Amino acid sequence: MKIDFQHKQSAHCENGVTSNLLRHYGYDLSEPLVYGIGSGLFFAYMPFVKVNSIPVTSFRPFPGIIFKRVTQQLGISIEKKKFKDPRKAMTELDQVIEKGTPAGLLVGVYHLTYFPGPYRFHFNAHNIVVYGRENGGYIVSDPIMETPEYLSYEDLMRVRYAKGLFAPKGHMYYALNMPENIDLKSAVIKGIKRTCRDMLGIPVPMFGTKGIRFMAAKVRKYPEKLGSEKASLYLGQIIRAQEEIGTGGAGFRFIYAAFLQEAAELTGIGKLMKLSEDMTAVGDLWRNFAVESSRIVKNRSAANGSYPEVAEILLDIADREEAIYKKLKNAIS
């Protein structure tokens, strides 16, 4: 059993899964458009949530949120399920496929057998689409891979029930009913409003542009608070979250800049085109932060003196992003 499903590669897994599933039903939305409508741009620095004793830095909302928001904005009804019993989860997946419905799954990365070894790490927020069965296993559309892949029954069940932070617990989602028409312009405006609200309006200082400033203050004091070795580990984890886990800080800004270009054409709001250029410049700053931080981690700079320097880059980023979101709010008012 194989559903006629078009696999297309993307920069980020949840964007790609959402875009590919919508295309299957006749709505050809680009990855940037999906990302912007789904308000995927976010930031959080959470010292109270730790992985391997290191605070979590996140450049995205919780897994599944982008798909949920996009389908809500477009009026698409969906089904989402989690299962305590792995065997039942696999049986229900088989039943969905037999009905001709491609299913999105949340999985852990570490045991994906088609991933090259260096890319396997304990990350439980990866999205794939399963759209067929073959030789007792499953045909997989993983948006970050160039071509469709294959997983055995046991391997797919294993990644669906990966252990650790944000364990997927068999999470499965798929579309139920599609509207005859969708209002893209309205969805774009609502997506921008939510992003501005998330990046400017959350009162807790660990989120949005406040969170970037909060992290900058922590980074500045890493050496004196943690010691050089631990400070390097903490800074390295920020870089990893930015550049390796998902698409991260710089990559997400570039995707959002592309979204603003499409949004300018769809809405007729010309100011969005200039703000797209501003967001690209911020993406370059995030990339610069990663490069300079990596030099500290690899002991290629005067480490203690460089922590304040990378903290200053973060403060510059926070100021620029805050200005962009305020201009975005005014542009769509």
The other form holds:
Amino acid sequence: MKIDFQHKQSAHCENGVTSNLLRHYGYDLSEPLVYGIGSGLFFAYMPFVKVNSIPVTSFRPFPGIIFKRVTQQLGISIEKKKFKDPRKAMTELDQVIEKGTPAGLLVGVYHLTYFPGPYRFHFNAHNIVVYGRENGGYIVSDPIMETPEYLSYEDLMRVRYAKGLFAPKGHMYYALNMPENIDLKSAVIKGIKRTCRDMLGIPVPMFGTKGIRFMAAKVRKYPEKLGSEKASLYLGQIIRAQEEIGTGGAGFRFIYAAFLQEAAELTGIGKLMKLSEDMTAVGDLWRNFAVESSRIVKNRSAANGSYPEVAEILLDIADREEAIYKKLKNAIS
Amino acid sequence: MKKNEVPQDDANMLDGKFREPCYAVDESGRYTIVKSVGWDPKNIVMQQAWDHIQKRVQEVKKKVMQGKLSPLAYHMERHQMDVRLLASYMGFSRWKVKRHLKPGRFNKLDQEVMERYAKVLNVTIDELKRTD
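Return the structure block for the form predicted together with its partner chain; the form predicted on its own was the one displayed.
The next block holds the full complex; its first chain is the one shown before.
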């Protein structure tokens, strides 16, 4: 049993799953368009939440939210399920596939057998689509991979029931009904509005452009507060959150800039083209931040003096991004 | 980032399994996708994370050799798990797993519990009792 499903690789897994599922139902929305409508751009620095005793930096909102927002915005009704019993979760998945419906799944990456070794951490917010069964196992469209993959029954069950932060608990989602027409233009506008709100308006210092400044202040003091070894681990973790597969500070800015180009055409708002260029420039600054930070990580002991320098880059980024979101808000209102 | 600036620094972090799509600007200023095999700053921090994990594993291994911890602690660390994560995979309370990290307690574990630990940690029971 194999559903006729077109696998396409993407830069961010949730964009990919959403875009691939929509294409299956005849709506060809690019990855940047999905990302923009789903307001995937986000920033959070949470020193109080730690994984492996290192503070969490996130360049994305909660897992699953892009899919939820895009489908809601376009008027697509979806079914979402979690299961206590792993075997039942597998049986229900079988039934959904049997009906010819490709199913989105939230999984942990640690036990994904086809994943490259160096990327196998306990990270639970990965999205894949299962669209067929073969020899007792499953055909998987993983948006990170260039081609479709295969997982055995046991291996799929294992990743669906990964434990830890954001444990997927067998989470499965799929489309039930598609609307006759979709209003892309208003979805694009709403998506932009939400991103401006997320990046400018959350009244807590950990989020949005405020969060970037908050992180800059912490990074500046890393070496004196933590000592050089721990400081370098903390800084390295920020760069990993920024640049690892499927996440990203710079990469996400470039996807958003690509979205703004498409949005300019869809809405006829010419200003968005210029703002796309500004966003590209900020993406380049994030890359610069990664280059300088990785130098500190590489020459651990010698470079305590460089922490204030990378903190300065972050402040520059925060200022420029704040200006972009303010202009964006004006451009669409 | 321009199309020709997309980095191609291969440090074998992707095991040659795929290339990563990157969004970059082409000559006419339009965004396009270019595939990348890796980027040095990223390779450096990935390597740092792995070195850190390895260092912790070696520290725990030493303690197991000295008889301060059970081999379970070594396998837990090797899988980048802490007590909380291993406990939730096992369906045990944290204090129970903590007790099993003590050599005396670990040696008295019954077969069934050993088997479950072995399965979660992807080793045979024999391997579970060793640190090599």
